[in-house]
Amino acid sequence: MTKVIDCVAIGEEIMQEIQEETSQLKAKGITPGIATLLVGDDFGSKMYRGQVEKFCEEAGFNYVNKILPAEATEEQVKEAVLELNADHEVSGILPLRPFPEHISDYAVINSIDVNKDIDCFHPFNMGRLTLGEATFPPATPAAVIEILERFARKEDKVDPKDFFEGAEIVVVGHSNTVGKPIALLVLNRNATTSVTHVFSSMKGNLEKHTTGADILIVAAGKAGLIGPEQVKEGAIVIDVGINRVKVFDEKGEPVLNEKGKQKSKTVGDVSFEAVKGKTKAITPVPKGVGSVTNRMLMKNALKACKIHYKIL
């Protein structure tokens, strides 16, 4: 019988540890900090900002909330970051991309003390997660191996280690941000790594690797992209996929809302129900991954905070 597993409550289960810890911390007069970094007023990173401020609240962290205009400089930026890198109130810092056309992505990021980096941005942090020493891997590649190891203790009643050594593992995806960084988490945990994207596809060779999946983990930004026919039986199939797809009813007509726009859905890279039945385990979409991967970039700040006073 196939397990949806309940990212849900992973989320919750984790948030639990780190407010202990961050008790732990409090009692000796430290506590973690995260900043974000907005500059203009992007709508998508508006939400983001806002999701961040409430998880440190209802972790007990401190939160700073850094805002610059639009028209701000790329000096002024770096300036900014400075600041957020010299304020022990932070333990990591957070820039909310897209910035303006005229602010390079790279020189904010390479501006970030390495040690307040916590979703991996900076080339010395994806270096070290390359190398198998990650300090931060990145917050949502991070979810991906936490559920995996959690399903492996739980479900399968088996060590994480033993769980992904020699493991047939079919990431489809090849991002900076997802793909190529989970490929490199399960690589280092000495699994067998296949990675595929959307071009194997396209060529009609994406059938071929992750029908020889154990465990496939899709972050190809597709919606639809992975059916049954894609997937081995018994696999575990992890969908990191968010896409928001217009709703048709069964006649293929729009199915309108009350002001009579067309209702459209989030879905995952993978076809849920029609791949459901094939699977050992499958996460949903929404309250997948999504659900455990700020949690994992909580667990980076106390990481950092630790590493800033030499707890670790």
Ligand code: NAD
Second form
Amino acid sequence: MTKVIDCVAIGEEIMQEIQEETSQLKAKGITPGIATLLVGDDFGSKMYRGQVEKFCEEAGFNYVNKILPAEATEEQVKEAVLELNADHEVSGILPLRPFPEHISDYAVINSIDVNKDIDCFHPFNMGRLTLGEATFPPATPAAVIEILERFARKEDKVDPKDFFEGAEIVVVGHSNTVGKPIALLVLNRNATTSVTHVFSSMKGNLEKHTTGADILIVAAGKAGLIGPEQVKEGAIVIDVGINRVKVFDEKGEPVLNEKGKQKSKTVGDVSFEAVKGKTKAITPVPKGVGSVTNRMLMKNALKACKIHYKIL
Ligand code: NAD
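Switching forms now, from the form predicted on its own to the form predicted in complex with the ligand, please provide the structure.
Below: every chain and molecule of the assembly, starting with the one above.
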């Protein structure tokens, strides 16, 4: 029987844990806080900023909203980061990218205090992640691990350590922010880890790897990339992809909304309905990994707060 993993419930569970820990810290006069840094008015970044503010409110965190105009100089952006580094109300800093073209990502990220780098952008923290040392794992990869660990404990009734050790894990996607850190996190848990990407597909080798996976983690941003023929019977499939696609009816005709425009919907990289029956467990999209991602950022901020006050 396939288990559709309830990522929304996992996200709520984590939020409850965060709220409890925050109350305990507040009783000691300490409040964790997150600052977002927005330069310009990129639509996606503004959306994300709003979400972070909402989650901070829900968790009882301080929230600092730092906004600079698109024409701000790189020096001004770095100065803003240095101010946030020095602000005791700010446990973690989240630069909202993309920045305007004249601002170097590298320059801004390198000026963040490594103990406030809650989405693991700084090369120092990526280095620690690579070495398997304690750090702030980036939110989406951390969400994948959290989902798998909770699945191992609750559904498989095994210790996460045993769950990962020697498991055949295949990651599809090798971006610096998602695929690569996921691969490092599972490799550091002693999984037999393979990383595939667009060049594996171009050489016709993707299926050769994915069909060997006990756990298949897909983060490519390509709707329908993974069908049943790419999945081993009884595998656990984690779909990280988020794609907007047009909606068609059974006859292949576009489905229109009330304004006469073609409807669209959010899907993952895995053909969920076709693949589901073949799996032991699978995450849906929407209401999948994304429901846990922001919570992992909050968890990192909580950790950063404890590091700051030397209670970790
Ligand atoms: P990216 O574009 O930076 O990287 C895509 C990766 O997929 C690359 O490594 C590329 O080689 C690989 N790829 C592309 N086409 C492929 C193919 N045909 N076969 C095999 N591999 C292929 O994207 P990203 O930032 O890593 O994000 C990946 C997906 O995850 C996107 O859909 C993104 O929206 C989603 N995402 C989800 C969350 C979440 O919280 N659920 C968070 C971040 C990103």
